[in-house]
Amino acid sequence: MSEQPIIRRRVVKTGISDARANNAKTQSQYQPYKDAAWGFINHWYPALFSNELAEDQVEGIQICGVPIVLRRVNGKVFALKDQCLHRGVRLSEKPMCFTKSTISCWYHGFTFDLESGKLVTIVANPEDKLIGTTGITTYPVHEVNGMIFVFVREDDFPDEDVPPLAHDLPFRFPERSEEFPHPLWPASPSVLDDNAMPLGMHRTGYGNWRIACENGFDNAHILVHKDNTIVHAMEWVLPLGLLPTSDDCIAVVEDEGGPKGLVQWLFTDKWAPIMENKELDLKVEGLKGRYYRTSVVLPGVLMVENWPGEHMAQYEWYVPITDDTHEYWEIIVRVCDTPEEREKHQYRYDRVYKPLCLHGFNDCDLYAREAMQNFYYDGTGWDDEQLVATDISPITWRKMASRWNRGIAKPGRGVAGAVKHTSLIFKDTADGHRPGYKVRQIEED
C-alpha cells in the first residue's frame, strides 16, 4: 500500500485514528483470521432446521470441513462424525440402521452407539478385537425452538469444555440494553427467548465464510440494495454509505463467559450517513429511514436488529462447509406469545420477508460476495486489498475473531471439497449436482 492514502487518511474529517490503517503490523493482529480459511472449531452452528430431521430420519452435512451425520431417535436428535472408521465411507449416503440405539455403516458393516460413537460391533465379524476399543466422534446437539445446533470440535476436545450456545449467540436485550441502549426502537429478540418464532431458509454459498461475513456487516456495500424492492416499496431512505467519525464507534465485546464480537453504533453521532456524492450527481431524497444496527460474534454469526421491522431482529450465519463454499443461513425472528401472532408472523413472512427480504434484498449480497471470491481465494487478496475508513468494520471483526477464536479448522482429511480436482467432481458437475451441504443419498434401481 503506498504512503499517499495513508497520508490522505490521516486527515479525513472522520477522526480515525492510522491505527486503523490495513497495514503489515496491523494485519499480523488478525493473522489467524487469515488462516481460518475453513472456518474456526469448537464452536456451536445450526445444522439443521427441527422440520428437517422427522423421527428415525438420517441427514448428513459437513461443516469446517468435519463430515457429520444426525438421527433423531425417539425425539432426540443424535450427531456423529460422518466417516467410518474402517474405510471412510459416509454413514449417511446409505442410512442403515438396526436398533433405536445405533448406525451401521451400510458398506461393511461397522455399528457405532450413538450416544457415545463407539464401535459396538460389525455386521459380519461381531467377535472381532477391534470391537469395544474404538470409535467416531460424537458432537453436543441444542435444539431450541425449531433449529438444531451443533458443537463442531476437533476429536479431543473433551465434554466439559463445551460452553453454553449462548455463548455463540448474538447479544441478548433487553439483559444488555443498558450497556447497548437503543432509543430508535425496541429490544430485538433472541432465537433462545420463550415462544422465539425464527423463520427462514439456509443454502450454499459459492465462496469462502470470512467474505460472506464481512459482507454482512460492511457499512460501505449499502450502495448494493439501492435498487431493490423492498426499499421501494417501503419508501425507506437507506444512505449511501456511513461513515466513521471516531475511534470509538464500535464497541469490542470480550466478557469472560459470553460471546466474544463487537457492536457497531450505528444511527449515533458516532456514524455520518452519507447522503450526496457531488461528483456523480448521487442524491438520496427523503426523510423515512430504516434504523438498524448489526452486531456480530464468533464463530461468524451477524443480527441485525430492528430489521426488516420493528419487534424482530435478522440473523445471518456463514457455516464454512470448505475453504470455498459456506451455508448461508437467513432467519428472521420475533416473539409470538399466541397462536394468532404466530399465524400472522407466518403469513406476513411467507409473503413479503422471504420473497422481498431473504431472497429480494440478500441475493444481491449473493452475487456481491461472489464477485470478492476469486480476488481472496488465492490467499493473495488479504495482502492486496487497500482499504479505507468505512473498512473499520472487518478490521475490527478479524482482529477481536483472532483473538477469541477456539481453533481454526484444518482443510478435511478424506472429505470433499478438500482436493478440488477429482473425478467425483467432474461426474457430480456433469451430472447437474452442485456442491452442497447435505449429503446426496445413494439412489437404488
Given for the second form:
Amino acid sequence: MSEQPIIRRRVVKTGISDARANNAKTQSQYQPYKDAAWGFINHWYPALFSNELAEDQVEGIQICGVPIVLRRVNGKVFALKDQCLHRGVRLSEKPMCFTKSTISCWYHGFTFDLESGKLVTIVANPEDKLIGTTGITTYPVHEVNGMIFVFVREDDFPDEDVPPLAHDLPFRFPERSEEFPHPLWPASPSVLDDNAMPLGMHRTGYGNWRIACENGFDNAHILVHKDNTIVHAMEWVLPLGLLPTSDDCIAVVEDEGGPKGLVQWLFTDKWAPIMENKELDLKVEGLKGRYYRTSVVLPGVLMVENWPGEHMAQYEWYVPITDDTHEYWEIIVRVCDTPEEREKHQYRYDRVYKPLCLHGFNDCDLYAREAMQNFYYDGTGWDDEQLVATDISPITWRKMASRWNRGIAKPGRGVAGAVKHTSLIFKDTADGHRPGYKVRQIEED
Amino acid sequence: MSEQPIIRRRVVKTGISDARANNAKTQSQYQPYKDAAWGFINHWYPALFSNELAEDQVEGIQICGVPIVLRRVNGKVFALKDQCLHRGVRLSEKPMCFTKSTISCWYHGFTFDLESGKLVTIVANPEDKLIGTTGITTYPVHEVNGMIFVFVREDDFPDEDVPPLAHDLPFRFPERSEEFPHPLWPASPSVLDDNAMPLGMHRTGYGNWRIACENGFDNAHILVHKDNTIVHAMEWVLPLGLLPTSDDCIAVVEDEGGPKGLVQWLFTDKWAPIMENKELDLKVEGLKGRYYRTSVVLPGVLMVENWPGEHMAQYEWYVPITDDTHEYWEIIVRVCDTPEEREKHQYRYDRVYKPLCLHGFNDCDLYAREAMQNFYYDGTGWDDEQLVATDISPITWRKMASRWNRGIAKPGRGVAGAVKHTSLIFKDTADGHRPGYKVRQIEED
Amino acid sequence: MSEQPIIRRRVVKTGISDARANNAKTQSQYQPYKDAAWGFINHWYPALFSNELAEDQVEGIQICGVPIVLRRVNGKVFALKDQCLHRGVRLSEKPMCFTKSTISCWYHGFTFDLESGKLVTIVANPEDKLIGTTGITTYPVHEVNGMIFVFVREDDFPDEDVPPLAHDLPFRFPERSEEFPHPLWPASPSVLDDNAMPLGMHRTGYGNWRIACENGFDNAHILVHKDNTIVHAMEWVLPLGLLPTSDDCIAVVEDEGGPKGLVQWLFTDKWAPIMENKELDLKVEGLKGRYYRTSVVLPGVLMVENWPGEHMAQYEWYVPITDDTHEYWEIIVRVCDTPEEREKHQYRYDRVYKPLCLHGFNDCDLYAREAMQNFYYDGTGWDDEQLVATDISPITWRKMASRWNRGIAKPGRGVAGAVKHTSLIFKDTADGHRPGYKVRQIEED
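Next block, the form predicted together with another copy of the chain, ref. the form predicted alone:
After this comes the whole thing, all chains and molecules, with the earlier chain placed first.
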C-alpha cells in the first residue's frame, strides 16, 4: 500500500487562517505549558522495559523530578519514592530487601511496605514511635507486553483518581477507525493489544522534554532526515515538507474518559506535500515515501502510524527527568500472534529498524532537539521564536496540553538535578559519567 | 578483652523521652549549625601529613573556603593566605621563594614574610609605597607526630586568642579515664601522646562536611558495614544496631579550657545492642564484635576508641573545603615506643588496616555521606528529615556545636568553589580532574 | 640593534605621583569597563584565519555572547547571526546551503540571504507570510592578509556607522613614527600592510577577557617568563621588571577617526628597568634582552613591537566568547615581499616562534590569566585588588576603554554560556570536550 501513487491535492495558496497564528492571545492559552519545565505530573510514563527488571531486582529512576525505585517480587512490580524519609538517600543506590513485601534503606534500616509505602519497621529500632505513622509515596504500576508503566503522582494524589493507563496512551485502532479513517494503511497496533510486541530502546536526551516532544509531530522537520540511510536504502523520495491547507488540519481529541491529544490529518488534502521551492531551485519528482500519520497525547506520547513499516506503529516518549534532561523512548510495536511472527519481528528489528530507524533516522531528531536547548532554556525561545504556518502543530499541542494535563510538576527538591552544579556532578563528569536516568548502584570493594 | 561475652542489658521498651525529640524548639537551638555550610572557622584542622611537605616544599590547600599555602623552611612549617593581595592568584600554583623567610608571588613578585605575612618587598618594585603597609593573613601551625595542623582563622582573629591544638582534638586518656571509665579496653592513645604514631590518609568527599561528620558517630549506620570484608575476615558478629535506653546516653562536655564535644556511653546499659527484628525475621546470635566508643569534638573530629584494634584509636576529620566538598581524613593512632613497634604498626597498617578499614569499611561511610548530599544541599533535608531515637547523637552534636563553635565561616569569596560553574571547572572536569583539595601546580613546557 | 648596550637611566626613587593611584575616584572612571564582562560590542574582532574557511565552508563561532556563522562563497566571506529566528538552532551546526547567495537552516529550512540576512524563503513553506518581513543580523566582514575580521554589532547598529577595520587595529608605522619615535627598532609592520604575513594561532582561554587583556601590557609580569626556554635559548638577560618613573610614561591616544588606545614609552627614561632587589638578594648583570614596546587599542588588541624578532610585531586579541571564556589570538606579523621571504618567515615561525614563543613563552601568560579568574569572577577582585605603581598600565587602559568603547555587550541570551550549567555542558565535559569557540558540527551515522 505504501507504494501506491500519491493522491492529487489542491494547490496551496493561502494556507491556514490568521486565527491560527501564534499571537499574544494564543500564547496566554498555553502559559501552563510554559510553566511545565519539569513535566506534567499525575500521568502514566514508561519506566523500564520488563527485561530491565528481573525477579527481585531493584532499579532507581527519576521522572518529573521524582525519584522512583522499582522492585519486582513474584513477578509483580512495585514502585515507591526513591528517597528515604529519614535522611533522604536513594533506596535503589544499594538495594536491601529482607522480605518479599518490603524494601529497607541500606543506610539506617528504615523499612517500607512495598504495597502501601508505610514505614513498617526500622531494622535496629523496631519499636520507634515513628513506625506506622509515616511512609513514602507509592506509584501505581501497569506492566503490559514487556513494558513497565508507572503513574507518577504528587504525594497526595488519591488512589481512586488514578486513571487507567489507556488514558495516557495513543488512540487505539480499529476502535477509532471510523473517527479517524485512512485508506492508506491497515489499523495501527497498540502497546495494549493482545500479543503486541513492542521493541525499542531508551536513552537520555540533553534538553527539556517539551522541546523534544514538539519535534516528534512537527511536519516541517522532515529536512533533517533527507540524508538518512534508511531513506536511501528504501529508495524513498520524500517531499520537501508538509503544509497545512485548512484550519481543521488537526483534530483535537478531548473526550471524557480517554486520552487527550491531537491527530494530524496527514495524507488527506488538509496537508499538502510540498514538491518544489523555486527560489532555491529545488524540485522533488517521483514522490515515493511511506505514508504515515502522527498523533500525540498527554503526557507527551507520539504515535507514528504505519511507520517504519506496514502493520507497525512507532511510539515515542520524552519523559522528563529534570527540567533539562529527558529519557527518550522509541518503540516499534507490532502484533505478533505466533512464535514465528515474533521471531521475524525481532530479527528485522535487530537488523533494520534499530540501527537504521531508532538510531540513524531518530538520532537526527535527538540532536535537533538538543540544538534548541540553549535557545529555550533561559526563556529566550518562548518569547523570541518566530513561528509559521506549519507550527500549527506545536501550537495546537501546547494549548491542548495546557487545558488537559493533570498537574504541573514542581521543580525537583532534594534530588539529582535540583541543584545543577553540585560537586557530585563534577565528580561524575570528571569520571566520564554523563547525567542519566538510572541510578548508578554502589559498587563495593 | 574484645572477646569477652556481652554484658546483659535491660530490655528496651520505651527508649528515650519525648523531651529529646527533634521538634521546632530543638531545631531552633541548632540554627547556627544549619548556617555553617562552609564550616566553623577559628579552629584547628589537619592540613597535611608531615611527609607531604618536604623541606622547602610549597603546597596549597583550601579549608572553610580559605585558600592556604604551606611552606617548610628549616623544618618549620609556615601557613599563609594563598591569595596574593595584588591580583588574587594563588602563590602555591607556581611556588617561588627567593629567601628562607619569604614567599614571592610568581606573577608580579609581591613578597611576603612567612612569619608575619607582611608585604616586605616587590621583586621589581622594591620601593613601592604599598610595601610595609599591608600583608596577608598567617595561620598558626602545630606539627606533631607526623601531622601538620593549621589554625584556620578570620583575617582579624588575634594571635593572643589562638587556643592550643589540644582544645580542638579528642578527649585524652588516661587523663579522662575517671570521667569516662570503661572496663572493656585500655586507655586510648592520642595524636598528642609521646611516640604516638598516626597512620592514615586523606581524600576528597563530594558532599557537605556536616552530613559527613554526622555519619561518623551515628549509631544506626552500622548496617552499611554488614558485608564488609574486615567484619567477615575477623569473624565479627555485629548487632543490628545500638539503641539509646535513657536520656543520659550521651555526655556533653563543655568545660572551660578544653575540647567541646560529646562522648557516647556505648557498651554501657545506656545503649542496647539490638539483636532481633521480628518483623523482618532477622536475628543475630553469638554476638562477637569489637567494643568501641565514639566521641566527637569541635570542629568536627571523631574518635573511635579501641578501633580497629586494641591499643588503637581511629580519628576522623571532615574538613570543609567548600560548602559541598570536604577533605576526609582517617587516622589510626597507636603509641609505639620502639622502632620494632613502629615497624609492626606500619606493616599491619599497610597490610590490613589501610585496605580493609580505611578503604573497605570506611569507603562505605564515604558513599553513604555522598548519598545524602542531594537531599541536604538545597535545604530540603534540614526541613524534611524525619529523625528517630538513634538520631539523638546528631541532634546533640548539632546543638553542642551551635553553642561552642568559634565562628561560622562566611561563604568563600574569590576562591575555587565560590562560583560553582566557572569555565575553569568545566575545563578541568573535561580533562578528567575532579574538584579537589590540593592545588594542582602549573606544569611548564 | 637588539644587541645594543642598554641606555643609562636616572635612578628611580619616587616613581609616579599620588595623582595616578587607583583611588575611589579613579575607579568610578572605569565603571563601564567593570560592566563589560561580556566584552565591548560594535567593534571589529578576528573571527578565523582565512585558511580555516575554504570556499563554500561554513563555521560557527561566538563573540561577545553573539553566535556568528561564517560562509565563504566565490571567495567572499559572509557573517550572520548563527541562530535561526524560527526555533533558535545554530545554522552552523549542520551547514545546508542550496544556493550561492543563501544559507538555510538544516532543521526547518528557513533560508536567509547571505548579504542582507533577510528571510527569503522556507524550503517547504515558500509562500509563508513571514517571508520577506524578518531576518537575522549580518556582520560586516573584512578579510586581509589571511585573517577574517568581523564587525560584531548590536542588532540595530546601522551599516553607515560601521567604522573601518583600521580603527580597531593597533597604531601603524611608519605613519606614527614621528608621534611615537623609537631609535631601537625599525618601523613595525601592520596586519594591514601590503604583503604583511601574519602567522599565528588561536585557542580558548578559561577566564574573562579583561583579565586576560590586562596581562598583555602589564610591565610587571615579566617574572612569569624568567624560566622560559626562548629566553635561555636566546641567552637573553631580562631585568626584574620595568618601573614607571614619571606620570607621562603612557601616551593615551584619543584622536578622532583612528584607533583609541595607549602606547607605553618603554625603553625611554620614563620606564626604568629594575636590576636589583636587595631585600631578596637578586641582581641582574649584563642585561641583554629584546627591546620592545607594547601598546593596546580598543576593543583589546595588544601590539608588541620588535617582538619576537626584528622587523616583526606580535599582536594579541582576547576575544570575549562568554563572560568567562575568551579566544586567545597570537599573531606574529612580518612584511614579506618575495616568495623567499614568505617561505623563510613560515619556516622560522614553525621551528622557533610557534613552539617557543606562542606556546612556551605565551603559555605562561595564559595560565597567569586563568590564575586570576577565581578572584575576579565573583566581583571580589575588582574591589579587593591592591594595585601599585606598575599598575598604571591597566588603570590607564581601564579608563581609556571606559571612555571610548562603542557599547557594552549585554549578557548572552539563548546561547551557549548564557546558562552555565545546562545538561549539554555536563554531557560534553563528561565526553571530554571543553567549552570552546567553534561550533562542533553534527556528525551523522
